[in-house]
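Heads up, the chain below is alone and in the form predicted alone; it's given as structure tokens.
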Amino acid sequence: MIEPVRPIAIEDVEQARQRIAATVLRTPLVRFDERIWLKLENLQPTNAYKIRGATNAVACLSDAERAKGVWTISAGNAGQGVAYAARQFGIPATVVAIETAPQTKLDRMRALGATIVPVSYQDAWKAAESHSFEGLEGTFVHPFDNHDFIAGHGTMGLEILEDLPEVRTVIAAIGGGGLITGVGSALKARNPDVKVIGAEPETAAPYAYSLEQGSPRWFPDWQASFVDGAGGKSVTERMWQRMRPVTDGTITVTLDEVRDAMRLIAEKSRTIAEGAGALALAAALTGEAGEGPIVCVVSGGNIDLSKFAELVVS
């Protein structure tokens, strides 16, 4: 049975912070320029923010639920997070993985002990919407529509406010919506005046389209791209309910703007951002987010190095 949607309370986030403290890195907040800061989640042990939510979600399961093993759906980062958390508890993990995921993400999930079940993007999205996948046993840990998963991501919001109390806007990529819901919930609870803005690629911007239409919708012209860790095919009704109260809109960027942001992050911070990881900076650089201080969540850095070089070296 799928539990009803409920708000992410600040107490949920504070408790998550205690559960994940021994596993998750408190990532640095570094200055990009006079108005923009970067929250470097690409430095996490799995090189992506998903380890926050995955660790909290697996820790919140009962002993009986964990004894069955866990499974999730992923383009790579959630799968790594769940596999990492499962290994900490000594339980098996299976990932229904989008078959077009970068090889580096597939290799890292396997290295963490996960069993990979490759599927098409369409089948993966159907499983995410239905919370089920035929033939798999074990306890399902949803990669974004899961209260404990989202609360884990909220811990990032607490760190941002502690490190930069004067922050005016936080930008985060939108894929399924779990990242921005968690961060937004924590930020709005602590300081309702902070704006929380999403970032989506022009090839897959269902939240922007849904906001235009006034209800959750499928994106009509979805295209696959190197921004594989964000830009879903649709906004589900449940995630619409979660995101709307804690967000202040979204910015759509071109793929060229994402490439430029990937290169700039490498130049300024000497770290690698995957496409989804550079979305927030690309959005900030459009100027649509207003004045600073702006914090851009660099959500991940899991990209094949050859692909990274191809994208950023002109």
The other form holds:
Protein chains: 2
Amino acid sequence: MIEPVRPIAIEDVEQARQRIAATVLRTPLVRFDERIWLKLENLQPTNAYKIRGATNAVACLSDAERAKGVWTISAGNAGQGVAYAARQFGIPATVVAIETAPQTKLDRMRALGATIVPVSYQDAWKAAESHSFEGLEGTFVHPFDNHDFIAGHGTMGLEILEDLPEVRTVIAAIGGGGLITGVGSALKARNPDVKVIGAEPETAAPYAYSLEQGSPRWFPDWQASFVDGAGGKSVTERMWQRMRPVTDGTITVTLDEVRDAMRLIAEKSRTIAEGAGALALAAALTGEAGEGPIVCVVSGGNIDLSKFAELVVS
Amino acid sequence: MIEPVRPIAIEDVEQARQRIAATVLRTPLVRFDERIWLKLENLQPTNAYKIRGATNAVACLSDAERAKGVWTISAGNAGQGVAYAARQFGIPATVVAIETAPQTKLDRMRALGATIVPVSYQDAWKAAESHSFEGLEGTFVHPFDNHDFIAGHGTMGLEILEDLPEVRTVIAAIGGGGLITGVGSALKARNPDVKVIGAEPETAAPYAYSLEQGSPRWFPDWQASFVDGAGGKSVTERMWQRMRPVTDGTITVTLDEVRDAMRLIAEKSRTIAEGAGALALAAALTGEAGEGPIVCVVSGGNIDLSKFAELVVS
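Alright, leaving the form predicted alone aside, put up the form predicted in complex with a further copy of the same chain.
Now the full complex is given, and it begins with the chain already shown.
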């Protein structure tokens, strides 16, 4: 039984903030240029924003649910988030992980004590759509289609408004859609004038395609790329219901633009962003996002250092 | 006329904090492991802690002094700090810069509108010792032997105590000695039990040598290295007076240890530290710093990305 989709209320986000305060970092918002700011979620203990939602979701489980342990599906960052949260509660975690995830993500999930079940991208996406994977015990914590998980991400929106009350536009990468739903819900509740824009790579832009077609779709020409932490195969019906009311559009960027944005983030903020983490800045730099101040969520930094060097130093 | 050395009072630091609040980032303290935390000064707008002291020092000048413009001496980070502060006040800045500074540091000083006067390391150090350089107009802002500059750095100490009240040891790199004097003064005023330890590279460890000899000395075998932002040629008599009362010792590390620490900072915090920025962690990891929690100041991140990749990815 999957619970029906309901809007993320601002109270859900405020309560999440208290639940996760001792675990997550209140990340800094740093200036990129005259118009653009970066919300550095790559500094989180797991080096990705997913720890916000994961911590809230695990905290919201009943004692009986938690006692069974938890499992999730992940391209790497949600798995680290859930494993980290599970460790805080002293319960076991299993991650159905995309087998092509960067080594750094797989290593870190294991280091956090998670059991890894490697699967193909296709099978992981199928499990995320169906909310099920055969043979696993424990309580399922969906990495994006989960109310509490999304409410946890919304805490970022509260922080952005505190640090930059004059913000006009916030851009966040779309993978499953949980990040933008959370952030968008918090922002729109507090200030409906803030524009909330998605960012997708040209190789995996199902939300842009779905908006074009007017309904949730599979992306026809999906390709794997170094932007492994975002870019789903499809927008699910449920995530469509979640995202649509709290977003104002999406920008599709090329892989070269993502790579440039990774370099610029390194040069300016001296932090390491993974491909997905640089999507929002790449989108801002297209000029299509409208007026500033623009906040770009740097969603994560989990990329193998050698791959980072290869992409950024040339 | 150089004003006599006097202790940095906690009130000086508290006032500095107010003066610089709108300009500097309140940097996050992130966990490195069970025992060690990193204070990420590499996230500052100029990607180094020097902006704290520079902003306070320029703000403390009289209107008449500021009207003449300012100049400083720098291996790169102080110059960026002073140039940034000068730009905030709309006044010109000149930097007597070590000509072998990384390109990224020189470029950024120019981008901030500073006029660069390139000199040898030897000549820059002489100017720092004598507080003079012929032919320059404007008000001199010494990059470390300056009360207000040091008080500005002290603000970091207040933040560390707020974020981790149970801290036992704080480690900071020693270049000129301003950073450790500022941080040490604030920490000792608030909690005399906190240990304050310096970190120097084996190629430039004049404080370790001076402590051994019992008086301020020139370091006999100084060598240039990628740790360009720390490691002076000598401890001056005045900096000896400043540092001694607020420090509990220093740890000397090898260049290989610094390089390892740079890699570990990148892996764990996903930030880019320059050599000097990794000194404190390298010192902590020797095990000589005593008990935790230990805070390591990651003082800066201004290193050419290609050099970073060369040192860290292998």
